[in-house]
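Only one chain is included here, represented as structure tokens and corresponding to the form predicted alone.
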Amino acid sequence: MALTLIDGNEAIAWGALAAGCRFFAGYPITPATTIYNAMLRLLPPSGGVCLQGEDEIASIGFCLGASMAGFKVMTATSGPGISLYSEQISFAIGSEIPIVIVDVQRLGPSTGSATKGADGDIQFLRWGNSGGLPVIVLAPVDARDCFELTMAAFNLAEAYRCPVFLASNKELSMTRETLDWAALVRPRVLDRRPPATTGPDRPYLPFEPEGDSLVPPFLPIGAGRPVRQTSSTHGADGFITTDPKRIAANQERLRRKLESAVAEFSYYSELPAVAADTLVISYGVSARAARAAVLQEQRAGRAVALLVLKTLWPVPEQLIRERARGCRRVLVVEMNLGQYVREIQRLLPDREITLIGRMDGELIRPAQIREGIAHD
């Protein structure tokens, strides 16, 4: 059956399965729990493991252990759980452990409104680790994106040996819509790269890239050869070090391996306009209202363009600057009080930047965006 009615959380689970995920651990939290429910149905028949940890900290710890053993892993939570994940996220960044983390955002702060959506974790996902090093964050717009970007997230986690976040939203993840399975784009599934040469006379260096790559090859723990892992600063051999030069070189490599490659995974969609004076930038579920508003403006003969970002971090700077070229005004639409707009202000300091934000549990509507466009 090509057409089916599905919500974002279910689409994420199916995307994970298609990407080769065979281990999931999580702790129930609205509005992410149905990802766990779906994985519980899908993984065991496929030879995978799905389990509930005693809390969020244990759940992500299970995932990191399974990833170090060679499994493709995923966990899912909401804002309060991301807070508890923070130290393990730092571990995954520093020790280059692939993992996909789904954040089904809800209205905060704290417990907030568990059944209301928001995009209040956008800066937290980028800066919520103790080292401040970059991470990859993808933002789906609809159920199709939930499937396709989940597959992309696994490929990126494997290719760059890093955590990859999927920044979803309650309104997207728990709303059913029609999905055409035949129209889905399924990328070639990638696996983490093993060392080019191995043998008893060549010790495995778990953090030593090969050739021109900035990403070390991977051997699982338990593969029959010594594999060292540590959450402390370390050298290429995995031993703890306090040597400033070795630490600085490794920190710079961790930064560059993602920031230098962002053009390769700058996912987006757009509604271009000839000689556009105004550019609307949005992401996530709010991008749907932005698209409706911009289409209405274009049909009315106004020179308004739309850029929907699906890669949020690292910031796709080249893409944003290119699409903003020639535009006098930029409107940033996001379900918070102003988070990603700061990046747009940084990149385009000579433009008129306006935030259209909302964080009260209600969706941003096309009429609100059109009012912002008209207010010149």
Contents of the next structure:
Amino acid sequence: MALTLIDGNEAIAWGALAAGCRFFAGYPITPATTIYNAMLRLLPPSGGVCLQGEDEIASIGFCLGASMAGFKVMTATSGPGISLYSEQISFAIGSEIPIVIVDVQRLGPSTGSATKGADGDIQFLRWGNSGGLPVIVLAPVDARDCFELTMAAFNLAEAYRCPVFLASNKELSMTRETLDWAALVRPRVLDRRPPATTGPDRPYLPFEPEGDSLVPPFLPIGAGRPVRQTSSTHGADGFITTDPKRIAANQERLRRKLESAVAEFSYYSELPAVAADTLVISYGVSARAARAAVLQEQRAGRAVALLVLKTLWPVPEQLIRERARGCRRVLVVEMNLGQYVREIQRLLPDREITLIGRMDGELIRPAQIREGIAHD
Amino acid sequence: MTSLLNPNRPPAFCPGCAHERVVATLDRALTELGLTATEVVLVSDIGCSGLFDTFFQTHALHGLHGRALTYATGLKLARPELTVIVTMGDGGLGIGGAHVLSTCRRNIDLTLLVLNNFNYGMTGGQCSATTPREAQVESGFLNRLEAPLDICRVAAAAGAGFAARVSGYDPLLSERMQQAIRHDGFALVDIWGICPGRYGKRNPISPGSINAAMDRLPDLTDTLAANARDEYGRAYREEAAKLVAPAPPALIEARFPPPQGGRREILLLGSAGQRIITAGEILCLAAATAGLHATQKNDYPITVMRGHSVSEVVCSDRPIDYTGIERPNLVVALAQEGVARKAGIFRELGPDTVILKARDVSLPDTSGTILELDFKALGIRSQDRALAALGELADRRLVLTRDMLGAALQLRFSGRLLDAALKQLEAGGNSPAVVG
Ligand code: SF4
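Same protein, different state: after the form predicted alone, show the form predicted in complex with its partner chain.
Starting with the chain above, the whole complex follows.
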């Protein structure tokens, strides 16, 4: 086994390159800046483009333009930048523009603490767009995930024509760790699908799915046929529509194309336990403390299981329900004052649900989780 | 010449709106340049001028208020062969001001047509960045308090090589547009027109008054000429072609037996400039040369030249879950700032924790086993303390060995830096720490 020493942000950059990313634009912000630094080293020499926008709104706007030209694109920021991205994120959702958005979370609210970690944006990523349509959010746990889930994020953005978030955290992105580079699992790289049924003489309908698919095929601006894109409420042809029926059908499709597919991309890891009475659910860097705590508890003979969610949105409901089956209580461990725990409460109203949270820039410690498990 | 207008969607502006003339003139300009529908992309902004893309059968991207230039920039860099035309009103101009300035500075080959009618038509006639102070608009007295913007002068100051004011009623409008499109770099055309739906109702404005107002503004020919320079995209590609793609992260083979098994937690406490973070990285690299897993988590203030510098390193023969330090096996205390930052942990340490401290650093009460190095007496500079401390640990086979450390230095440094580091280690090796 040969190891490399790498931090989460570098792993994200290499994962993006492996997934075929050809365009990156960002605005420097700790703790996301080193993704931009890495992309600036990686992309231009390989024929790609890396830009520094005049602000966050411009940076993601560059990416949306390049994505409409057919490039795989990524941007990276932290909570304050996600706030500024918001209107463009809504555009990418409603107008089905593939993009990977990395949020290296830092302690908020507002400017908060640039060099302290948090998972405080988890509901914000889901709901921080106008219209409230779903998004995909993946949450890495370590440097390996930073690489592999970034590749997955690109594939999902291509397959579903949508923004995909990678919810990192200062504690992953700026923490170096050894990584078995050769053991990284590299999925087959997917590309957005061009239309199958339109010939050169038939107009391309940019928002009309083909066959059973809920995802419209994609032609880039610059293709041999005119391509339209619009942020306005549109019909299949990309022109404004005011027809409530067509509007409703399109909104419903945008919702269903992700929510009905989440089983296809419900990434997770787990520590099962025979006849578990307690389930610990965690994600992100806190999942590492949760794993340490659950391993210790299991060694001590307690029937405690662990579920680490790496797909947070859409909520992998089936997976969570299955893993919670037979458990009397569920502990949710997250680096905030209680965000994802709301989803667990919604899904499992008949269980005893406890939050183990923390929001002071410090990691949740395994001992804190073990106390929670013991406090029954 | 085939018109690029969309035959199914004729312009739908208020009767007499200047925008309609501009749509027709733009079509003429594009066709006279011999451009076809798939060679052109119209990027439109918000408001009435945001409808422009729908009247053409070219590629089109209609985006958010004020952000048209951002999409256009990404598109043009991805597909330099496209002719990218951006339409924006005086509203988009104001809200997207930062993008206008930056696009001028960048000099990317886009053409921005500003449909300037001195008010927000679509939202009901409020004041914009170009509303004259004496105008009557829906913003009450507010426009009387603000100076209107001459966007061409701003563009020239921001580095644009082409910025032209032209009346929407000028017979030379098409020619001006063609010049702008042909210009090899960013070109802005400030097209003044009348919005009869909102602005024209309450303000005396005519093609004649537009000409008279324009004539009063300064000529910019010299400033614009002085701004001539390389087009951004081409310059970008030329610079990029000189770069070499970096090699993937170096692989570190396991070559040495580790001195200890299990999980080891090491806390490095110092101050800015002591290369604490580098020392932490070297520790991790050294661990990897013995096949160990390692994590490094750092803490330093955002002002990197001042204050504490703390590195938490964990090494283990098993994959590492928790990256924090619960109870360090080893504490290296090289400056008071770092010790102060982690003052709380010392009380909890037992004799099984080794604390390697600099003589001039004082510690809170602790039961840890203290070793002391007198860096000053040894002539070791502050910035070399961390590396000297690693040498001391290696000599004592605490967490790393001399072999591991030497290999880690080879991985981290090269050339003169490597020689200096190796030399310094040799020198330090002759003066072991004493029990404090
Ligand atoms: S409101 Fe003004 S700018 Fe808009 S279409 Fe009517 S006249 Fe033209």
